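Only one chain is included here, represented as structure tokens and corresponding to the form predicted alone.
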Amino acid sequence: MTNKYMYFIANWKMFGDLRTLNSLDKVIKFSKTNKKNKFKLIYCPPNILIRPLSKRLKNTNIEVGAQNCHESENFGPNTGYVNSKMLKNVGAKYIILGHSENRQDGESDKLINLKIKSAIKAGLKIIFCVGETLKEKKNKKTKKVLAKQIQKGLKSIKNKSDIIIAYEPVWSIGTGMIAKSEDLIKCVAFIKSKFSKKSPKILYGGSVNAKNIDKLKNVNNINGFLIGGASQNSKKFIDIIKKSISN
């Protein structure tokens, strides 16, 4: 994998404040001393994190992005809410849709389907998560809910070239538990093929740790994980960076 271009996205989830930002000194650090190196970094914090977030790594190569939206594409109503155009604004560069943790709240495909075209109208590059419950996997329907997620969540979206898939089995996500190198490659094979022109690009998320990364590199097929809790801590975060892109 160490050939590969490779995406590290931390998903901050309801976690951090000003402070919080301080500790983002040594990842920034890193990324300046490793530049060489062939990876992109892209930190999705709460909402209330992202405009002071971006002005902090400005002159750096990090990016940011954000955990969700609403689907309307205008001002509104909708009391507690915000829509793409409106992180876009305050300095988001790609947002994350369909995460487990929003189906589990009660978000449809179709929901999922509306946002996203939201969020390509206002120029966010999307990372699209798909994954499946422990229930699923056991009856072996992982394959039917990836595709049913992947048709209906792109549903008439003709460019897909914006579009990163973060495969992210429910039962994995913060349980410890990561999915079998060899049912990795099958997944993701399977994903690839429900895309008839170029192929997105796809990373692997859930419970990804710096103890387990050794596993999940030698995956050749993914470009890279979406982290959760690890990548609250630089130190952790950083570690698995290290630890992928070396030999």
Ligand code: PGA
Second form
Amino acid sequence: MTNKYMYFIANWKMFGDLRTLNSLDKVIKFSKTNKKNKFKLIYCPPNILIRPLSKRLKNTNIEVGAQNCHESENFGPNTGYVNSKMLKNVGAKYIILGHSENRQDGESDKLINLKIKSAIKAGLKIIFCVGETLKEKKNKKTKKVLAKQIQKGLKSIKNKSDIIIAYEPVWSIGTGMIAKSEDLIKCVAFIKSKFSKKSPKILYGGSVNAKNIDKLKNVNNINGFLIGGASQNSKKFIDIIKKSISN
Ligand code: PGA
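Would you mind giving the form predicted together with the named molecule, to go alongside the form predicted alone above?
First the chain shown before, then all remaining chains and molecules of the complex.
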């Protein structure tokens, strides 16, 4: 790992309730006693937990994010949805967009692009997920897929300074399989090459855990990790961070 400033983003998906928040005391203590280390912790819980979690994390340097939003900037008759302004209003500073689980539910690149634009307007920082399926990987389409997702997802967005890219191969999410270091290096370099000016921060996501982190942390140019399953357990999450920041 060449970069010192590392992100650890917890994607809780559709897990957790008010009681779960008690388990974060360990993480809060850990982050307070490790202030000198340059890492950033961000929790992305289900929407209903954003407010209580933000309150609990007041006076800590742990931040809160959301996992998705409606594309409209305005209030509207959209039953069951929330927009990025509403998420910001209850305490979110970041938002995951383009996650493969949402893409599988039918989210198009165009829709993701609209969501990213509305979230930038609302003042949220974007964690933009890209990644290929197993079939695409087998057909050697990874680069083509990544290029398309980036080009369409970020279409006509000039200021990309608040965008972090999370490279998450779909076949790796929740499966226990991780990308080979050499493939990861190539994909990260490819993603970087798609940005003419300053390259965004690039995270890796997909089955990251305390066992495989030693391998992953040595991949050059990765600025941190987007962690699903293992982030729901504070001890496992802390173990990943500890291992990542140790030499
Ligand atoms: P996982 O999920 O760590 O459980 O594979 C990662 C993600 O979906 O962001």
